[in-house]
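Next up: just one chain, as structure tokens, the form predicted alone.
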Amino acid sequence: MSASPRRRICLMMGPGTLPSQGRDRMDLTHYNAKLSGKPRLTPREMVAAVPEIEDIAQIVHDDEGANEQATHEDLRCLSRKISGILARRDVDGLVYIQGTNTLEETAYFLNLTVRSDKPMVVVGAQRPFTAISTDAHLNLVNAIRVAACEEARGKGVVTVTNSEINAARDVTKTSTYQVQTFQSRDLGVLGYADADRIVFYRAPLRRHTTQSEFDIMAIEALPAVEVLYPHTGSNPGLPRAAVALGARALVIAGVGAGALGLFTEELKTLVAEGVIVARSARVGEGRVLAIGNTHEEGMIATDNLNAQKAAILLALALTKTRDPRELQRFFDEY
């Protein structure tokens, strides 16, 4: 293994599957705790389950509970409060371990506001810990592994999963349940967390935790930004419906390569009015162009950055600014 003997790592926890306890170790459905009637583990819990960790890395734990994983704002104090984490000199990297459903979110998030070069690693599983052949201990045996090598330093936040080390701007979730859910797809992974060490084949060109401008300790709210999807027969009052009910921007996951479908029209009317529009495309994988038949003026072209991602940049680059050649900016460099 590459790992550093005994560095330092504090393990995080969030909602999510792989800390959960099924019935029996045959559930694979039914395992959070109002199903189940058992609850989530500790990290503490986890790491006396699978004391390899402790040959591993030292672990600091982080005793204050699961941190809350919905909102904008549960983001927001998460990032601070790891940055405040990761500026400790008895601390060397971190893991995070949350679900699986918006762990890229979290990820990518992360990857933006948190000015450390230290490793920052987000992992999750498929499959409760205490399930037959569950993916939740070796994720998390490599999530600490990885955040204690070396090698992971500056590379910015990543993901481990499946043995796979992906960076949080390209990875996303691919699978309802199978275990090789997170994926860069057209970018591919990192690196590997195999049996005889970790190893890193690419790193991540754009600009992320040391290199952001974003800084979350002078950040007190986030705008909302809601995403939209359209499809043949979608209703094209939506977007004004949106900023009805408070949006401050919209990003469009696009048909195609990012056309707004029959929100066209509609979308052309509120960029008019000043609402910012970022493009982005519901396809899975290429590049939002900011220029031919798809794209209209005044909107934001999101690169490759799915929907969900854009808006997560698209909410921190508007704490700084409204001018949309400046937003755009954002989603060139990011």
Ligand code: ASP
The other form holds:
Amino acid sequence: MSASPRRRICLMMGPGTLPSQGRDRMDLTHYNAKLSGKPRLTPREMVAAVPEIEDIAQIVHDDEGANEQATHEDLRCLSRKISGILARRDVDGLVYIQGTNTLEETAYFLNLTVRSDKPMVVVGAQRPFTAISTDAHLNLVNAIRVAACEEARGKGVVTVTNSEINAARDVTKTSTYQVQTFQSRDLGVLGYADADRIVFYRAPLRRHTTQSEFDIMAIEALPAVEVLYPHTGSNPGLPRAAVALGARALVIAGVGAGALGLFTEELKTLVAEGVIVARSARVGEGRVLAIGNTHEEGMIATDNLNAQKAAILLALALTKTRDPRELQRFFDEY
Ligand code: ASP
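Having seen the form predicted alone, I'd like the form predicted together with aspartic acid (ASP) now, please.
Now the full complex is given, and it begins with the chain already shown.
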């Protein structure tokens, strides 16, 4: 394998499967520390177990230990920290390890808020570090190869899993246990981390990182945004209940092309009362349009962002405006 020699790559870790240790090599399901009795490995321990990493890059360790990534507030803090690290002259790129469940949200948040053109990779694994045929070792190696690759500069945050490079904005987790879980569905991969080299075929066009208008250092808190998922048995009172619990805005993972289903009437009333409502779709591919049968005046359409990513963009956009037309602009540009 080849890569730009000895770039300085910061390795940071959040929670998740990649650094976890199972009870034995056949353990693919009981590897959290409470069940296996073995703590997650630290980045230094993982690099010691895969010494080839040191041939690819000079690893700059973040010795503060595991970062949390459970809430939007955790992401705000993480983004500030990463912005500081990437501003350092002795760091050329960064790899952040985290659990795959919400990896796409972390990657998209960083893509929108870290103002750096240095390569930034978010990586996870479906099988623990100790498992037979684990994807942890190669995913980690490939993430570092991409972070050390000049071509990754300016492409925004990417994920590297199963030898595929995906854009933070487009990628989503699609499979519970299989290693090909991260897919950009109808938009496809940006490139591959293959054995001979890292190859890119295209670059993200939507605004990110250095072209972003979000200044994470100026954002003190993010408003509460809830995602609601209508189905044929939905209780129509759920949107109002979410607002009563403190939601400042709602993203609806709508049916079909973003229809609001059994929530329709209540959402119209809430919009008239000033609640921000964004229409996304639970189907997983294609755009939701700000026109047509299911669009109501005053609502926002989330383009082809899935609901969890729409919630992130909406929370950030709400730090700038509550004007629905201006909020729509964010979904048209990012
Ligand atoms: N449970 C893990 C998580 O935190 C799953 C993983 O790491 O793949 O997302």
